[in-house]
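Given as structure tokens, the chain that follows is alone and in the form predicted on its own.
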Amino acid sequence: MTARSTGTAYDYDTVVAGAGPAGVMAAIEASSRGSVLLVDASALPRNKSCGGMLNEYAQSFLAAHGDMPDRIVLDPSHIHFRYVDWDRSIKKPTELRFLNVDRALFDDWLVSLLPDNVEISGSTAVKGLQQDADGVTVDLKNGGKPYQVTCRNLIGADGARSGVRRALGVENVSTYVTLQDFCTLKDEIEPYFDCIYMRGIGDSYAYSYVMPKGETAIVGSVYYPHTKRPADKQNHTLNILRKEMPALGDSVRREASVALYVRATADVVPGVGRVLLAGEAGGFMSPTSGEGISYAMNTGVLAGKAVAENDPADAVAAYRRATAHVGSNISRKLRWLPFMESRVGKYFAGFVPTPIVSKVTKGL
């Protein structure tokens, strides 16, 4: 692949790294200014390890793009969040409701929404960048071949291990280790997105989750940074769950991934110079629930609009103002986090009336 000329000093008006929800939304909005190159380090269609649950905020960002194809939505189509204290057999269902989607098909559908002036390149990674007062030169690598493109603005939406963030010289945020198994279902399980707390797995263990996905169920676990032998811990967790949930059959696939371990407001970085950071690349996700898709869509839209509606040199400042409320939201949740993660906090949650748990959960 070679850089192309648009008849200006730049190959593209905007380059976006990352073809997930943040990147696609950013590319859609930025395309109103001019040409966009959207790259992703993975082959497309991409397959990100994720539970595939869209909360009401994520769904609202999609409303302008029409109805989602039926093939993307799994059975059951909607699932409520439920807090589970496994050791004390406490279950607290909430009013928080998710649309249950196949994440790979969802991401592929998002890409189909891109306008014609967005060029897409899979298996293309950002390896570096140089920027000055006039624009950004992006070092890319596709199929083992390095090349460069120039643009007015670069939007990094390339996830928790963002190459764009690293190229800016901004320290990446630490990450949780996540493992999830796709287990066959011998019988139906309750239609909940169960968030499960156990006390016998060890201090490196954060929580597990179980959700039905058509003929399978996702059983995932989240571990704190630097966890040793997470696969052994996941196997142990699966054995515990299967004893009480006999409908869970064999695992047909296991996925490993990472999620942001946001612990300070300094972890949130909207951008530097002419480079904007959206979604997990910018540190935008809920530190209390781990939910990231709605944050990705929100900041992706805001990043694309900042590029489209402002002078290229002013885009980061405009984006910083536009995302101030998102940063405040994350800061508020960070104040709750130490208590929520403590043994005392998890124990206390079992005594809180279910309606209050439901109300608090919607804010997480």
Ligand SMILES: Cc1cc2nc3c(=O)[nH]c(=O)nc-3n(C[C@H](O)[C@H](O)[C@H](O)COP(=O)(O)OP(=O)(O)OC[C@H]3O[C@@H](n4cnc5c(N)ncnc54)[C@H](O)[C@@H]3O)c2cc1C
The other form holds:
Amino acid sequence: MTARSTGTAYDYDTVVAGAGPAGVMAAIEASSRGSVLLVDASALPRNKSCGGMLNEYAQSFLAAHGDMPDRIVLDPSHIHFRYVDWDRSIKKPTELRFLNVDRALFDDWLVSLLPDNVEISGSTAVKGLQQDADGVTVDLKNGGKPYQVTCRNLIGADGARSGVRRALGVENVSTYVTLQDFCTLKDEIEPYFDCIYMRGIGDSYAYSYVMPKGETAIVGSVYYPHTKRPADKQNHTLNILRKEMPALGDSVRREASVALYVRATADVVPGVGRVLLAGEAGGFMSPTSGEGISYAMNTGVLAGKAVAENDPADAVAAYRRATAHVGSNISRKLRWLPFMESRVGKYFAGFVPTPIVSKVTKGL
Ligand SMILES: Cc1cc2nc3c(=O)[nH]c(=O)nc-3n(C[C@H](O)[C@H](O)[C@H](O)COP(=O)(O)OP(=O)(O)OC[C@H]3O[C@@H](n4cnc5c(N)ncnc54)[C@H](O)[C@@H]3O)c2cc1C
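Output block for the form predicted in complex with the ligand, input the form predicted on its own:
To see the whole picture, the full complex is given below, headed by that same chain.
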């Protein structure tokens, strides 16, 4: 790879960091301007810890990309979100309906949609960047080997712990600690995406979720930032759940990960200079429901369009305008959080009418 020697010679028109839904959508759109390099720190295909629930917005973004192969969709294919107040045995189904996918196969399929002028490089991490009025020089590392590439714009779609965001001098958003167990099923469980709230099992606990995934079920739990010994807490939570749900068998796989803990409008940062931030890297995620795939796809598309349709120097400003409504949506949701997370809110949550549950979670 050659370094940029003049103001106009670039290795790529656009470099995208991260091959998740934000990065792939950004790369697809940006490819209409010219060459794109898409790098991911993980080996590809990657395995992102996730419930794999695609909401109506994520499903509508996919409509433009043809039929999703059947093997990606798990049984039952569509499930409704149900709120569960564990202590009072209240179960409230909502009209929110999700497509149930295998997240690893889904991500791999997204990568297969990339056009030919997108070069893909797995196991390649962005380690730093320098930018000036002419473009961006990106420091990369592949298999221990450092090198640099130059581009007109860089799109950081590198997730919750974005190195691109940090390289811009912008602090990362704090993160929840998440654990997911894939449990065998001794019997069928009800076909819902259950979001379970329990009281009295410690302040570090936010909520759990249970969802059937073909032959197994995911039992996930979300803990507040800096939770100590989350694995012990997840064992405890699993024991409680198994007493009421004897169909949940042994855990065949456990994953630990993080999810954005968005708490302020200032957590949303669309970019700086010639560098755009999409998906979780930009702070784009629902603070009330933890849904991030639709936000990632939406902001990935908008970031890719911003670089494809504007002068490179104006792309961040155009993207900022294009994502203003997403920031407003996140701000609106943030207003519900203090109540949702208070003891009173958790106590009364079981009595909240389902249209309000939808209102708190809907929108992009
Ligand atoms: C346990 C859990 C369950 C979830 N369940 C759901 C769900 O059911 N439905 C839903 O809508 N959302 C869910 N989410 C959220 C959703 O997974 C994310 O919001 C979504 O994947 C964000 O997409 P993204 O493209 O922004 O980032 P990611 O999908 O996180 O992709 C970022 C990529 O960047 C790469 N990367 C990181 N650093 C670098 C670097 N320095 N250089 C290059 N590449 C780098 C990573 O390897 C990764 O592949 C869940 C999250 C968690 C943690």
